[in-house]
Structure formats: structure tokens, C-alpha cells
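One chain follows as C-alpha cells, the form predicted alone.
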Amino acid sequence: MAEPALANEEETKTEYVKLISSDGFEFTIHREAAMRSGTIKNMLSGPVQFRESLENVIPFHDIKAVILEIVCRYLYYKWQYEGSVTEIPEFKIDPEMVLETLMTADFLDC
């Protein structure tokens, strides 16, 4: 009886993935939306081995906590509305933080 208890547990790990901000914020989100990030999904499911894609931890030393927000709520807009063929609502950002968001989008291919 032990055996499915197991493997509900593994199915609930591998489910989420934690992305860590340079300041030390942590965001778990469903795998699914941060798959949609290009370069998070190389370092889950590509042909090298990645730590990340063990342990389901990614660290971003260089994204601070206020963008990596505005990253995760974007993967699950773009989660949410791929593939749609009704009017998608704006996604939208604070002005001031559209230029680091961009440049931070740009390096996680999203």
C-alpha cells in the first residue's frame, strides 16, 4: 500500500517548480506554466541534465524578486490564453518596470 502513497508524493514534486529571485524570494508554480519560459524549459527537460531539473529548484541570481513576479504571473497568463481564439485581455506592467521586465523575458525566452 505503501507504493501509491509514493508515487502521489513524486506526481505532487515534479507537479511544481521553485524559481528563486537574487534577493532570496521563492516562487512555486505549476511545471506547466513555467514551461512556457524557453530557456526554464531547457533546464527541465532537455537533453542535458540539469540540477534543476532533479531537484525542480531554479535559482536566478540575477532577477530580483519584483520581476520574477511579473515573470511567473506572465507564464500563466501565457498558460492560461495559448492557443485562444477568443479576444485576449492586456497584460499589464507598471511603466517602471517594463524595461527589466523585457530584458528579463528577452533571457528567459517567454
Given for the second form:
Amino acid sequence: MAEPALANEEETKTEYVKLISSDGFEFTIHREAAMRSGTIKNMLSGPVQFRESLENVIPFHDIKAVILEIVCRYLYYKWQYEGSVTEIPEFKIDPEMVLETLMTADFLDC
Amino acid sequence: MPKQVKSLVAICQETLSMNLDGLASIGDVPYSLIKSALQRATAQQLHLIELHNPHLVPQSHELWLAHVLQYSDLRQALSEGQYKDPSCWRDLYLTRYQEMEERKRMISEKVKNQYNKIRNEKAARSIKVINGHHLPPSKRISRGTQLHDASPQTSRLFMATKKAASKSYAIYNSRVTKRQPVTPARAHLHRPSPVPFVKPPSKLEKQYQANYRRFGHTPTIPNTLPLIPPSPAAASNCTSTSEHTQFQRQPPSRLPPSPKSSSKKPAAIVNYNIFQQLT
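What would the structure be for the form predicted in complex with its partner chain, rather than the form predicted alone?
Let's see the whole complex now, leading with the same chain.
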């Protein structure tokens, strides 16, 4: 994901979070989107002793980049359509990834 | 009421249940996660997945219940309290399934055999079209009737029709006086010609024409026939005197020959042996 132009460095720190996959890819997403995952939410806004809550960076040593990308896509999908009164389109997943995505989704509680 | 966005877990489970045919090894996924997907699997799919993932077997007994319940008699037995042990359900279903398949196969074999038998019987009785060249040659009636391979009965009928047709056509052929009888043997000779032609006059006809020219009229028979044999003078005019002269009845003559007029020339000279001469 390309990093957008940032007006205020202070605000961007809290507006975006960075998720890092096991193979080194970095995914910078809106904090709001990341909050849709229960696990990430706990990591970011839980007890302060989590390093992640200070730096807004979460490394995932078990999650591959392809799967993390699907998760990020889903988090935005959820953020966009939650509370919507219009018809919500189907979120499609590639059957090849479905087993790993299932495990990851279960882990991330989303 | 706003719709709830489905959780990613739920979406994954749904996608999985749609694609169970491609599922082989599930890897590290815990049974609890795929249970809901496997509940929607057919017996075939479930069986294959268990083959690929034996570690699931101890946990998947309950999944077979739904399949066992498909058989009504087993359903009955279950409600009565039999087969309480979940682990036996799998075998119960599989053996039952095998039985049904075997029965189906036998029935289809029987039906096929019967169908083939009936079909063979029908084929044996049916009319077959064979190439006309290989037919045995039919009996020939006569040289002249080679138009078709007809039976003698039909050929006679055909000949009779031809005869009748030619007879009716002969009305328009007035020149021909004497007609030869049409028999099957002479059928090939007698054909009604489309164009009427005049046959050359026969010997008899020639004689008639000669007499006509000579005497100016056709021969007539007088009312009274004198029963006197012709005089020797008249008899000498005959060209031949054969024993076969059967025409002893008085031939037509103008005047009976009398001694008085023996010196005179006879009014009519009739060749009594005309028929002899012509045959």
C-alpha cells in the first residue's frame, strides 16, 4: 500500500498502523480499519506494556504476506460496509488460500 | 435493519464448503474450524477427506449421522435405540451404501439383458432390406415377358390386359381384315402400334381384289341354289382336281350350265379350288 501524503506527522502516527508479514512485507493501513480485528485492537489499545501500542507497528511472524494482504482487504471491506443499509457485495476469496486465511482470521478474530 | 458484515471466519468456511472437492490435506487447521464446512459435505466428499486426513477420524463420527439418517430403515433403528455408538455410524453407512450399489448394478444388468433379448428377437423378425443385385433370378415365363419378374398369374393378367387393349385399339385399324389370334406364345409379335400402318394385302385379299376388278362387284349368293353339279366343261376350268375338294356345296354362279348354252361362254368363271390353291 502506497503511503499517502501526510499533513501532520503527529496525526499520521496515530492514524496509520503498520503490519509486517513473516516474509518482510509491510502493510500500512488506517488505524480504524485495523481496529476491526479484535486481536489487533487489543494489541494497539490494550495495556500500554505492549510495544506495539507505542510504535503502532505490529510484526506477525506466522502470517505470510499473501494472507496478510487478504486480511487487510477484508478489514477495509468491513470498515466500509458495517452499518450499511444497501446491499453488501460478497467478499471473494481464492480457494487456494482459504485454509490459511481461515486459520489467520481465527487468530486475528475478524 | 442493517445487515451484518460477515466475519472473515464465516466467509472462509463458506468458501471452503463450496470447494470441498479440491480439498485434500487440511494441514494444521483444527477440526473445530472446518466442522461447519464438513457438515455441508456429501458422503463422498467426507469419505475422501477422511482418507487424506486420518487424524480427523476420531472426531468426525458425528458427521456421519446425517448420512446414516438418509436410509429410512436405519433411521427407524436409531430411533429405537440401536447403534448408539457414534463410531459405528461410519461403517454402518458405508456397508449400507455398498449394498445399495450392488443391488442397483444387478438390476441394471437384468434390465439390460432383457432389453437385449427383446431387441434380438425383434431384429430376427424384422424385415431386412437387401441389395437387389443379390436376389436369385426369377423363373422366366417366356422370352417376350422380360419386362419384370412377375409371377405367372400376374403375367397372364398382364397379357389379358394387353389383348383387350389391342382389341379396342384395332377399331381404328380398319384396313386389317383378318387378325391372327393373340396367344401368350405370340404375344411378342402382336403389339398395338402407335401409328396405324397398312399391311400388304394377303394372298386371299389379292385374289378378292382381282375378282372385284374383273367382275365389278363382290361375290353374291343367289337366293335359289340349284342342286346340280357343275358341268364337266366348267369343271375343266379348274386348275386342279384334288380329292381334298370338300366344298361340294354349289359355288355361286350366275347361270347353271345347260346343254343349250354349252357353246356359249359361261357368264362367270369361278375357281372352285380357290381355297385349295391358297393354302
